[in-house]
Every structure is written in structure tokens, then in C-alpha cells.
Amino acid sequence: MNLPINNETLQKILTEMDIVHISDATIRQCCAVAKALEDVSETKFSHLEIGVPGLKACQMGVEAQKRALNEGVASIYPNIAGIPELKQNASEFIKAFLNQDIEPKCIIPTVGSMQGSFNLILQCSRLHKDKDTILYINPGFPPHMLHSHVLGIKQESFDIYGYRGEKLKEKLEEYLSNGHISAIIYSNPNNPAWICLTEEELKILGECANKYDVIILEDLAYMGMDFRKDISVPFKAPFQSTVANYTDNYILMMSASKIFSYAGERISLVAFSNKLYKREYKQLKELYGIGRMGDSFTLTFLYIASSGTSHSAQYAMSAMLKAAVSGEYNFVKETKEYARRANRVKELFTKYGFNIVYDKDGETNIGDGFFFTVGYKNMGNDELLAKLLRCGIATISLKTTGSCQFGVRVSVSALSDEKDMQTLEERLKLFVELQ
């Protein structure tokens, strides 16, 4: 093990790559820096820093994808909206484990969330001539903040760690009343902080949503993994938490890639609330022609993006979702794996002196999934993920998402056995050591 890697050929390299400030590098530039710092120390890295699956694909989904390939819808253009299986059986999913009631013709399948949330954010600034402004909660997601700023859409945000229960309904309104802000995007269970928001928070949005004519743009990325509630049983309560149970004014974004390990073929769906598809906004009629929020969302924006969702991967998807609501796959209980490996990994970190920067959902411990934060004392966040870095751990900074606190953010998909947890441990053995 060539380690430490001393801070000169760190610096070289982040010269190399253009990055004044490795706190400000993306989580691909990170990437970048790593395998760098891998080449030239000739170490493999422990990889914190990308939030890959690291359970197998689905296979129900596979075999599905394979049979609709078999029977040639390669050489055949899907449905923008979406084929009507894939619809039908989203909606029953979506009553089964969120108990919503969603029409099909609402949901539509799209390139990964990616395509869903940076579409939603350029129809949601096109909406109101007035409401130009897309409101962050924030740690959150580094792209969604990045859809705004290569959009030129104007962004606001803030760090929600000090705002949680009432409080957070005292922050939305500081913003809300100014009349500017079009649509609120956050992520939950949250990414990168783990945080759930709590049924009083999720109703102080759904509230807030209503009264300022919000929409409410929610990231179900990692649903069904706060594993401190089991959703896992169809059509039974306890369900995933959403601020759909308080407003209308809501936009949903399920991933195929992290709820069924199917990240290979980019398919997610966006699910509007059954007014809101329906809702007529005049200024989408005079810019694109057509009013209607739903229809304008699939024949305007994600036509011009993709002209549809890979047809194979939406007969994968249909098929996923099927399985899940009648009980024959049960994907809480194949995702659980990731508390496993957070508990182990946090009692890693906690060992060596690293504190769990956002640790509570109110008065409850944050539960083990796919994500947490650390910071180290009064550490900076340019010297931790540099020390980090030459000590060979890939992380990134708590700045890049949207943070005001100090510290990095710790993915555990990369983390599969003894030998990734024993290593992890030497190395954090090392920075202690490098202080």
C-alpha cells in the first residue's frame, strides 16, 4: 500500500484537471481525481464518492427486457406517454406502497430521473411569468442544483440543518412570500444527508405548496429505504412518506436504479398529481401550444429531449413493478443490505473521531441506508477530502451539495465484504495517523 500519497502529487493532479479547490469538485471530477491518485500510487481506492448500485439488477426485469427485445420493439419508436402496461402497473405500485391515487395516464416513463427532474425544472420556470425561481432544500442532489444553472434558470436554496420541524415553515415562508419561487425540489430519504423529513415537515410543505401556489418537485430516489419503517407489504400501512398526502401541487420521481438495482438502462417515471396533470396554464399555451401541464410535459419537453423512454427498459420496468405489488419481489428486502453496511461503516468513522454531521430526523436518530455525512472536528472541507484523498478514500464534499456545514459524504454501495470494510478501517486508521 503506497500510502499516503504526499500533497504534492495531489496538487499536481488537481492542477492538471483545472480544480482550484477540490471542495468545489463535481462528483465525476472526483472520480477523476481518484482513479488518477490510483494510477500513480498503484492502490486501489476505497470509493465513497459516487452512489452506484451495488446489488444485482433485478432479474424479473431482465428476463422482461429480454423477451420484449426477442419480440423486436428494438426497431419500434415507443410512446412518449409511455406503454399502457407500464402505466397501469405504476399506478398500482404507487397505490400499493404510497396508498395514492394515481391515474396511468399521469405517469409518464423517463430517461433515468435525471431527464424527469431536469425537464420538470424548465417546464416549472415556464409556468407563471412571475415565478421564475426554482427553491432548493438543500444538502441535496449536486445535478438538480446543476439543471438550473446550465438552463439559466434562477436558483435559490438553503441548508436545511438548522431548519427542521416548525422551523422549517418559518424558512419556506421568508421565501415563498416573495411570489418568485415556481417549484421546491428536494430529495427524500435524502441525498446525500440520509435525512427523512417527518410527517410535520412533509405537511408544513404540502401546506405551504397550497397556499403559494407551489409545485412540489419530491425525489423518491431511495424510496422504501428508511428502513426504521417497513413498507414492504403491499396495500398495508405503514407507507412511504410523501408530501402527496398534502397537497395536490406535487410532482413524483421514482427510479428504477436504486429501488431495483436497474441503473444500466435509465429508466425512471415522473408521476403527477391527478389535478395537477390536468391543470391548464396559459402561458404554456401561448409559448408551446399547449396548456395543459401533463400532456405538456410529454409531447413538449420530453419530446424534444429523448422522443420517448427506451421501449426494452419500460417492458423491464412494467414487469418490476408488477412483481413488487403482487408480492412476488420484495425490493425493501433486497435494498436492506445497504443498513447493513452503513451501520458497519458509520461505527468505522465514529471510531476514528468522526462525528455524523446530519444525525437526526427531530428527536430520531437518522436511519442506515445508502448515504451519510462526516466531518472530522473542526476540520475544513478542503483538508478533509484532501487528507482523505492521500489516504486513499474518495468522497465529496457537503459543499457541492448545497451544505453549509463541513464535511463529506460517505456512500456504502461500493463497501460489499469484510475485505472493502477492513481496508476502509486501515486507511482511516492512516488520516487519524496523518494529523
Second form
There are 2 protein chains.
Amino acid sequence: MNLPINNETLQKILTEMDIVHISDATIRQCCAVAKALEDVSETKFSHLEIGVPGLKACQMGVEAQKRALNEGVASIYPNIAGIPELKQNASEFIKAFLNQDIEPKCIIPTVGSMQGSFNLILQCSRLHKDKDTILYINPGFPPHMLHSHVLGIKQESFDIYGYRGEKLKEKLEEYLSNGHISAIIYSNPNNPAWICLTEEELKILGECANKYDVIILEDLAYMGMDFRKDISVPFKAPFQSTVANYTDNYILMMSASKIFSYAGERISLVAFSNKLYKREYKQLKELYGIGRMGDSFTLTFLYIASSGTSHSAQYAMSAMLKAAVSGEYNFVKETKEYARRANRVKELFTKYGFNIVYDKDGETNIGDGFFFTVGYKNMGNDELLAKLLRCGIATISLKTTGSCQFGVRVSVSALSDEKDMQTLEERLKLFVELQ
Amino acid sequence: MNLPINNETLQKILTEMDIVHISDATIRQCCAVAKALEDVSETKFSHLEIGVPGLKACQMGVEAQKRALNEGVASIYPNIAGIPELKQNASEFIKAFLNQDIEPKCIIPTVGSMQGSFNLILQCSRLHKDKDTILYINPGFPPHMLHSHVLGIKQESFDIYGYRGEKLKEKLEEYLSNGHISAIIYSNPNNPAWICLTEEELKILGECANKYDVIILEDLAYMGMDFRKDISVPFKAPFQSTVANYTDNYILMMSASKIFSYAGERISLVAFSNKLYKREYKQLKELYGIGRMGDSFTLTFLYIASSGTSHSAQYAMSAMLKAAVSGEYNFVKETKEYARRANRVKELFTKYGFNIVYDKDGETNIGDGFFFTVGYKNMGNDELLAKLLRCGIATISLKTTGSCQFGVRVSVSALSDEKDMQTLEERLKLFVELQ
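Now show the form predicted in complex with a further copy of the same chain, given that the preceding structure was the form predicted on its own.
And the full complex, kicking off with our chain again.
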């Protein structure tokens, strides 16, 4: 084993890549650094930096997509608002697993939730003259912040670490009472920290959204994967927690990437509450000729973003939603594999002296899932990330996710077997020896 | 036949749809008006307003896409820069039909050229502090203008009608000499007018791009379809005309929607010149941490737009490009059907007293293809569009394409058989009787 890599080699690679602080590096830069270190050390790294679905695609989707291709959909522009059967099945899926009534017309496919959040942030910033800022509840998914940055939209944010439970209310009011926030965005379960907002916190969010006429953008990329409660039985409680229980000012994003392991085909859903879909915004009408929120999203924003989502992938998504609703495909059970891995990997990290940074929801320990966060004693972000890299472990810094805590995000998706676990353990041992 | 529809019925529908001037209606609004009139009159319209591929998808694409799905690509995030075989085949395709040498790494798939133009316009507006305006050579594709409008980017434009040939130079200098233009966008062959820029005009554009350090965004959605010259033999002259012969400051967009009748899957290529791909922009680096043009497009812009293009569709595109290069699939011959239709439809319109508005490229008549433009005597846009609608013919106004001429755009894609032609003729007769 050619590990640990010496510090000079690492610093040389960082300099070549124009990276001053490794803790500021984006996911893609971290991947590139890991790749360069793999080449130098001739050693395959433990890739904990990336969140790729490590499971096989839902086969009902694959079959439906091939059927649609056979039937000739490749030549025909997709309906930007979505094919009718997809919208219908999505509505039933949302009833089955979130217990929300959303009409089919209010649910629209997008090219991944990435396209959804990009365009929702853009649209929300165009609704009112005075509401020109997006509020991020961090830690968060770095591209969400990049949306605003690239689009030139103002953003504010806070780290939720110190504002859990009822403290969240005061913190939100601090921003919202200024009247300049158009929308609040977060993912739940949370990427990177895997914390889940409690019902108390979701209620606070919903009530604030009502009080200040702010839209909640809730990214449910990992829905069902808070395995502390089993939402897998359709139309039966418990259901996926959502802010939709507490306000009509919501828009949900539900990606196929993780729940159906369908990341390759870039398909997701954006679901407006029935009320918000129909709402007329004078400024949208003045700017683009279409004032109704839902129609504007489709006919103005998605139209010029990509003119819709892959026609065949819409059939795949439709079939997967249907299979989930009928109980034929248990997406919760399928993804539970991630929890098994997380449990094992957490054990390893704690065994070698690491601590879970974001560790609780209320009084309860966070669940096991796709991600978790670890720190090491009082070690700063740069040192922690660099030393892990030198030992063959790639992660991303919490700093890039808007967190103010010291630590890194660990993604368990790429650790598929016991050999991967053993390798990781050897490297953690090496890390301790470096101190 | 329940035609002509009386004027009161039409006006009532326009009022209900909040359309004050029908000549300002977008394509989608025109479609909606036509649909409402079809319901009222219980008559299927002649749909000349939409440009949908009216042919079957290239079968090599369908087969390759299904193969990729069988091989499991649906679960794996696509490489945002494109799968290697697609990039390689695209490079060969560009050599075969445009006679340009572009390295594979400089060619990147996008979710339709719509995603390409959206992100290129956004990126080009971020290159220099002082270059903050996009120049449109009109008539043009309305969504291209909507990109800038929605993104809040300044735009200027002119109607090329009066500035063909050497007059183009002076007109371009008028804008470019101010130093505020970052990029120029047009489609060639032109949508809506089907004019094609002559070699003289492309040379002027290229020279101006060099002189003023401006980027040319050339949309080749209808490449090969200027049937006056047959570019169908790979690696043999004549080749598709392109500004790439006259400057390195170019980016090409090549959609699969029309050339391979693959609109449903939303896939296209963006090709940077080798030189432009590698160019470092200080401002990109400062803003987003990545300064190189091509890497910035992929890792900053496409990453947050949709995290790449459908994985399986990339295999489809790759196979179609390869089949075109090998001569197995003659995309020029396949799309020539549109020319046959255009020839016939032009005959009909001129028979009933219409004139072709944009009629010449230099001394030569424009070719027959996907679109053409017609006017009727001195009739204004509103009256022309309204009267055609009343007779069961849906079109879009030239006004919405940035043209200053009176007339409408005719798309021939939906007229597939002789019966469609006969119906159109009866309606044109009816139109004349309305006068």
C-alpha cells in the first residue's frame, strides 16, 4: 500500500489545480484531486465524496422506457407539462406516500431536480418587486446555492445547527420580517447532514410561509429514506414528513435519481400545491405575458430551459410511480441498503475517534441513510480533509455546504461490499497513526 | 365545413385568452387559439404554426438507446461533458459534414439546443464586465430572445431583411463598435424565414467576430436542409456552410430533433472551436472558480442546469452520428421530404396571391425546406393572422420573430399527405373570398 501519501505531493497537486484551501473545493474538484492522488499513489481511493446511486435502476422503469421507444416517442416533442399518465400516477404517488391531495395538472416533470430547483429559484425571484432574495437553510446541497450565484439572485442563509426546534421560529422571523425573502429552500432528509426536520420544525416553517407570503421549496430527493419510520405501505400512515401539512405555499421536488436509482435518465417531478399552481402573479404577467404560477413555470421557464423532459423517460417515471403505488415496487425497502452501509461506516468512524457532527433531530439520534457528517476532535476543515485524502479517503468539506461546523460529509453509496469496509478501516487506522 | 369562423367568435376567444394583438401571440398561444377554434368549429385546422418533426425517428438511435438501457445506464449519472464515444463520433460527424476539425473534448451534449442556447447566452454574458449585451440577427427563433429576457440580460437586434450581402458589415459594425456586445446569435438555415447566410455574409460575421472579440453562436438545427446544395456525402465537398470557416470565435449547436427526427429525447450538441474551448476568462474564474471556457460551460453552467443529458439518449445520438458518418443513414435524404412539401405549399400560397417575404439569398431564390414566410398584398400582421385563423389555417406572426416585415411563418412539417394539401387549398380559396 502506497499510503499515506506525503503532504508535499498533496500540496503540489492542489497548487497545480489552483486550489488554495481544500475546504473550499467543490465536489467536482474533490473528485479531481482524488483522481490525481489515485494516479500518483497507484491506489484506488475510498470514494466517500460522491453521492451516486449504488443500486440497480428500477426495472419497471427500464421496461416502460424501452416500450415507449418502440412505440415511436423519440420523434415527438414531449408535452412540457408532462404526459397525462405521468401526471396522474404522480398525483396518486403523492397521495399514497405523502398523504397530500395534489391535482395531476399541478405536477410537472423536470430534467432532474437540478432543473427543478434552478427554474423555481429563478421564477420565485420574479414574483414580487420587493422580494428579491432566496433563503437557504444550511447545511445544504451546494448546487442550490450556485443557482442563485450564477443567476445573479441575492441569497441569505444560516446554519440550522444552533436553531433546532422552537429556536427555528425566531431565526426565520429574523430574515422574513424584512419582507425581502421570496422563497426558502432545503432538502429533507438533509444532504449533507441527513438530519430530518421534525414535525415541530416543519410546522414553524409552514406558519412562517403563511405569515410572510413566502414559498417553501422542499427537495425530497431522499424521501422515504429516514428509516426510523417506515413509510413503505401505500395509503397507510406513517407518511413522508413534509411542510405541505402546514401551508399551501409549497413546491415539492421528487427526483427519480435516488428513490428509483434512475439518475442516468435525468427525471424528476415538481409538484405545486393546488392553490399555488393557480395563483396569479401580476409581475409574471407583466414580464412574460403569463401570470399563473404553474403555467408560467411550464410555458415560460421550462420551455426555454430545455423544452421539456425526455419523452421516453417520462414513461419510465410513470411506470415506476405506478409500481410504487400498487405495492409492486417497494422503493423504501430497495434503498434500505444505504442504511445498512451507513450503520457499518458510522461504527468504523466512531471506533477511530471521529464524532457525528449533526447528530440529533430533537431528542432522537439521526437515522442511517445516504450521508452523514463526521468531525475529528477539534481538527479544522483543511487539515481533516487533507489528512483523510493522504490516507486514501475522499470526502467533501462541510464548509462548502454552508455549514459553520468543522467536519466532512461521508457518502456511503460507493461502499458496496465488506472488502470496501475493510479497506476503509485500514485507512482510518492509518489516519489515527498520522496524528 | 364550418369555415370561415366569424370574426366575433375569434375576438371572443382572444379576449378570453387575454390576447390583445394576435400578432404578439407566442407560438404556444397561437396553438391554444387554434385549439379553441377547432373546438368551436368542430373542424381540424391546418397546423402551419408548429415545427414538429413529421418523420419517424432514426432507427439506429432507437436501437442504441434501448441497448444502453439494457446495459444499465439508467442508474448511473451521465458524464456532464458527454460519454466518450458520443464526443468522438460527434467530432467525426463535424469533420464529415462541416469539414471542421474539432477535438472530441470540445463537443458536449445538451438537453436539446434549447438548453445549449440558454446556457451559452448566460455564459457569454459573464465573460467580460463591459460586454453585457447579446445581439440577435432577426428574424429569429423567439425562445432565443426569451432567454435573455428571462435571464435579465440586455439584448439588441436588427432585421436582416435590408442588410443582406456587403451591407451586413456596416450594420454589424454599428453595434459591435460600441464594445458592449458579447455574442451574436442566429440560426442557419434560418427559422422562421429559411434564408441561408451566403459565404460572403458568413465571412463578414467571422471577420467582425475577430475584430471585436465577439462570440458567434450558430444554431445549425436545420443543417443539411438547404437542399440547393447537397452536403449528404460524408468527407466530400460541398459541406454545410458555417461561420467556423472564418473565425475561431464560434460555438455551434447541432440538435438531433430535426436532422435525426429525435425531438422527443431532447438531445443536441454544443461544439466549441478548439481555441475558444481552451480560452481562459478571468471573470469566469473570479465568479465561479473555473476560468476555462469549455470547462466552465460543463462544470458550472450545465452542472446546475440539469447535471447533464439523458444517459441513454447520449448513446442514441452517438449511434446516429456514427451511422451518418459511415453513410449508413443519409440524414439529408431523409429530411428532403420537407422540401417536397414546401415546394407544393409555396405553389399553393402563391397561386392564391400570397408572396414569399424573405425570398432571396444574394441573387438566388431561397431553398425549399422546413419553413418559409408569406405575406398577402399590404395586409397587416393582425388582419392576416386573424383571417387565416378564421379559414382554419394556424400560423405565427413574423412580428414575434423580430422581423419588421408584414407576414406569417409557414411550417410544412405537419402537412404529410395530399389530403392535407387539398384541405389547405380549399382554405386558401376561402381566404381569398373573405377579401
